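In the block that follows, a single chain appears as C-alpha cells, in the form predicted on its own.
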Amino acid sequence: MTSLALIGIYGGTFDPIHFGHLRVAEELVSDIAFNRFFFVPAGTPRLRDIPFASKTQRAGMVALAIQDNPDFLLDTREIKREGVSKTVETLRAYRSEYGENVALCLIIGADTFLKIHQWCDWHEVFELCHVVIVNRPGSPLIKHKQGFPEEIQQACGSRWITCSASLASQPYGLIYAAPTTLLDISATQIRALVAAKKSIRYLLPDAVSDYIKTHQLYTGEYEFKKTGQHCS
C-alpha cells in the first residue's frame, strides 16, 4: 500500500496558544507521524468572536510557544489575507503547493467539528484533506455518529477510520477521532485571568506569558469586546 507523507494544518485564533493546544500538538505528530505539522493562526474568523489579540499578536505568541520544537512550524497565510478567514480557501492553497502526493490533514477540535456543515464551501474540505478531530474540555466526545446533524451524518458516514496509519493511504477525504490528553485549560479562561489581574504561569509558556505582560494584552476593553459579525 502507498504510504504518503502527512502534512498537519493545525487552525485556530490561539488566543492566547497555551498548553493545551500544545499538548495535543505533542500528542498528534507522535501518534500520526507528520513529515510537516503547522500551525496557522486565522484572521478573522467567521464562526467565533473577534480574537482580542491582532492578528500580528496572535502569531507572534505561536512563534513564542513553538520555536523549540522542531516538530512546529508557523504559517502565517491567514493573518495576511484581506477579508474574512475561509479554511476551504487556506486549504485550496496548500492542495496547490503540494499537489496530489501528500495527505493532508486538517485538525480541528470536536466542538469544531458538529460545526462543519455551517463553513463555506464545507463539502469541498473532504476533497483537499483528511480531519482529524481532537476532543475539547467541555466539547462531545467523538465516540459514536448519533446526535449529529443530519448534514454530517450523510457527508461523512463512510469517511471515518479508527487507525492513524490509513490517513497515508490516500491524500484525502477520510475522518479520524485521535486519542488525546485533555487539558482543562482554555483561552477564555486564560483572557479571564489576565483581566482580573491574577497569575497565568503553567497554562502557557513563559515566554508567551511575557508577550502578554510586555505588550498589555488581555486588559481593560476585555469584557466589552463585541461579538465578530464576519464570515470564515
Contents of the next structure:
Amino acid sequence: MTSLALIGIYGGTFDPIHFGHLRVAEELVSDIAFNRFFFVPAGTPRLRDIPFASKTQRAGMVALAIQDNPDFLLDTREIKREGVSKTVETLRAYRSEYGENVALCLIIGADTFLKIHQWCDWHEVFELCHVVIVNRPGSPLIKHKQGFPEEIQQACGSRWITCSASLASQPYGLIYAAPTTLLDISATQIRALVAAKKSIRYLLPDAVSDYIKTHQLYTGEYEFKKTGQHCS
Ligand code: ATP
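For comparison with the form predicted on its own, please write out the form predicted in complex with adenosine-5'-triphosphate (ATP).
Once more the chain from above appears, this time first in line as the rest of the complex follows.
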C-alpha cells in the first residue's frame, strides 16, 4: 500500500489554546504518524465573533503552549493574511507548497464539522485534504456517523474510514473519526472564569495562564468587547 508523508493541520481561534486542544493533538500525533503537525491560529474568523485576544496574542499563547513539544509547530499564515480567514485558502496553500504526494489532514472538532457546509467552497476541502474529526463532549454525533445536515451526509458519502493507517494511502478525500479522549474544556469557559476572577489552573498550560494574567486578557470588561460582528 502507498505510504505518503502525513501533515496535520489543526486550525482554531485558540482564544486561548487549552488542554482540550493539546491533548487531542498529542493523541493524534501518537496514533497517526504525522511527519509534521501544525497549529494554525485563525486571523479574523468568518463565522464567529471577533476573538477577544489579538491575532498576535493568540499566536503567542499557542507558541508558549507548544514550546516544549518538538512534534508541534506553529503556522502563523492566517494571522498574517489580510481579510477574513478561509480554511480552504490555507489548504490550497499547503497543497501547493507540499505538492500532490503528501496526505494533508485537517483536524476539526465534531462541533465545527457539523457546520462545515457554511464554509466557503467547502466541497473543495475534501479534494484538498483528509478530515480528521475529534469528538467533543456535547457533540456525540460523530460516533454513529449520522445526525449531520443532509448536505454534509451526502458529501461524506463513502469517505469514512475506520483505520487511521489508511490516511497515508492517498493525499486527500477520506474522513476519519479519531477516538480521542473527551475533555470538556472550552475557551469560552476559560474566558468566563477569568472574567469572574476564578482559577483557570489545570485547564491550560501555566505559561498560557501567566500570559493571560500579564496581558490582562479576558478581564471583567471582556463581555463589552463583543462587537456583535458576525460574518457569514
Ligand atoms: P470557543 O469556546 O471560543 O468556541 P474552543 O474551545 O471551541 O473555543 P477553538 O479554538 O474554537 O476552541 O477550537 C479549535 C478547534 O478545536 C475546533 O475544531 C474545536 O471543535 C476543537 N476543540 C476545541 N476544544 C476542544 C476539546 N475540548 N476537545 C476536542 N476538540 C476541541
